[in-house]
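What follows is one chain in structure tokens, specifically the form predicted on its own.
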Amino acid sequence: MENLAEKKKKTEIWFRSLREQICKSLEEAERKFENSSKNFKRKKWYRDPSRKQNLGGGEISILKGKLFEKAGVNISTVHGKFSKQFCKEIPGADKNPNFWASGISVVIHPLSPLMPAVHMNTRFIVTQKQWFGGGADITPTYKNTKQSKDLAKIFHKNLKKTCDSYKKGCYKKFKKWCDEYFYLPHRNESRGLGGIFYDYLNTKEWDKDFVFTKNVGLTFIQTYLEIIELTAKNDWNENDKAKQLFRRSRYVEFNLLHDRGTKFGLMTNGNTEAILMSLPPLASW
């Protein structure tokens, strides 16, 4: 069993490695389908911009290409103390405000309205307790077309395999959690067609939980590459684009009003540009 320092090091290295795999895969897709030489632009940030305190930070990677209107892949490792107000909301922080957190967050907004937007994040958080969290979900422009439903089936099928290899029955639990989480109560509708969501994952078998979290990230990018292959060359029109911009408005509303990751980043003095990376370049109401 690794000690806590080793766990922190392993997870931080993994999230950086996964970032490299995802960025490389998306750049290759740009070249393959659009003959585009667009690459990710990277920018480091620090929780204490003056660098007088070592509070950690992260790195933003943004691609604005021909296939992907905006793709963001962010990694961060931050530590410090929660505010008194925030301590009440975080397990293990009620008596000790110290925390450490590392993770990756991915949001992809394709140019084509017929290629679904997707999101994935995984993380490892340490207070007086420690746990993994994360998930992945798919948001097509049209929720009810056969094509969108077929793509969602592929997405869910692969996530279910990953869940089943970890623990039988957990896919149903994590899918339900996702459906309940990515929901806009003020609109009385879901954000997209779901996926999985999990948090506070600590089964006392750290290596097993870590492998599952790694597999969620790998399944996500492998599945999305499959979806890109099926949709990159599909013809679309201006009506499709208008519908996509409308769907993105719901995405914006959820992330600004209800997303816990947004709140966590802001409450821990994270980088605002990195926190709002998930927002699309264009949306309409």
Second form
Protein chains: 2
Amino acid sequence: MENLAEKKKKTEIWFRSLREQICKSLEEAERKFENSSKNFKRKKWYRDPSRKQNLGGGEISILKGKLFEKAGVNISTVHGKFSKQFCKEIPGADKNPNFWASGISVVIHPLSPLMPAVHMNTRFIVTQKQWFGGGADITPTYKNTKQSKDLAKIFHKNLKKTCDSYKKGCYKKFKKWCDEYFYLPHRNESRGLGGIFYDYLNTKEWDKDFVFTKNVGLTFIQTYLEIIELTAKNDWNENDKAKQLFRRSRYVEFNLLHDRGTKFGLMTNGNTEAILMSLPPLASW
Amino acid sequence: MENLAEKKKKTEIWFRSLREQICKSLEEAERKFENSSKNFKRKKWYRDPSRKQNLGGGEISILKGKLFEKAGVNISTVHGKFSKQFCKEIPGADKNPNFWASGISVVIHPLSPLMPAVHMNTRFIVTQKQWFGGGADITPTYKNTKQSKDLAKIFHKNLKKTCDSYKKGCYKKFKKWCDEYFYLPHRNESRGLGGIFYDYLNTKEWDKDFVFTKNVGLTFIQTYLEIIELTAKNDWNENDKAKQLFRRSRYVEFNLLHDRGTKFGLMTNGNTEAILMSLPPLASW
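Since the structure above is the form predicted on its own, I would like to see how the form predicted together with another copy of the chain looks, so please show that one next.
What follows is the whole complex; the chain from before opens it.
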């Protein structure tokens, strides 16, 4: 597909529709496992709050529930000009600072320390070049127990299937990229048990790249629903909870010290609330 | 005083002695107000853990008490060569990368949301130049209540007295420096209610500069003991505690996103545990 306006429209509609699916699924899980009527609360924001300029914006959805201590789903579609300094770092922006970007970002911090935290983000970026990027990763409280490893296995198995149906061999590459990305050098440890991460994806077969990006989002939520089923009724104790709060402190450290998206957002006057939605409801050091 | 070896010895001994005073005072407050027998736990670290090279190191002291949810007191004396990139940023290191530094760093997160969190750090740095740096600041849960403002007034009044006895007018300068430093641009808010901050202090009267730096540490602990007396018995509720955890989230954001010392430490392979000792025992987003 070659019509750029059409691509923008299609991706934006997709991210919005995925947001609906994810929010609905998580709300249903709240009802099913905790008999809770907690819902996502939605908030719009604009890159130019005065709305004199149309620079795009987004919608934050946050659920503070009984099953999910905090779940955040952001969608945004933004456009404008990159700063000069930033142009050097972004493909296709060296000669022309105009950009357009649409995406979805999801972070789920469950109440139960035996239900892993998960993150998923997919996006379509347009400068003088255009590409998809994204990924999904899993962060259980315990990285070494059989239960955590089994859950991570399911997560990886399903992502691998999605990768395989897109392009043989890409799972291995995207898994490695994820391991390298979600790493805390100052702690000499990984953030969690990995997943996939990809960027600058443009194989010249736009429809296929788009289907893959859609499937990453769908696989993520379907797999997480499976993981919820397997863990929602597990008993945990105060010691497990303390370990979860400890694991979350590393999550905070990663996001504030290392995450490119967080740094990028904050340094370019993004919406702070949306950017830092990923931070856990409670963490301890 | 002109003998550099003597200066190094004196400052190192001072920071160690101040550490003893601060730890002892806080342990006594634990006994007095909470009838608690909790003590600081001490841990040594070396910049070269293999100890093949002598690059200095430090001692972390942490109290997890009933009055103080977490209090950390670090001292360190380190030396070696700055990395090339770092040499450009540090006065007196452009032609010679050798440095020596000794200092103390204190962060106190009380259990009670009505007792302010406080931070103090003083240091003596030697490159081809030499200088003192440091400061102290106060972070109450509520920034706008009369009680918080009154406590901040005491904190500032005592620091002003210490500044005045050193050099007329320097309080104003150091207060402004503190306000500018402890500021979160992405939240458009201050970390707390300020204090003083100074750096590159070298008036050619070393003894006076040293006395000032000693007095900053002494004023800090004496003033905090006064604040403890005024707040330890105040009743608080769950709502106050929630607000405190919220305030602490901003503390984390500041330290991980903006604090020069934290960034410097992590980027130069400092001791992660010592550097991140400042992070609160519990924080919420």
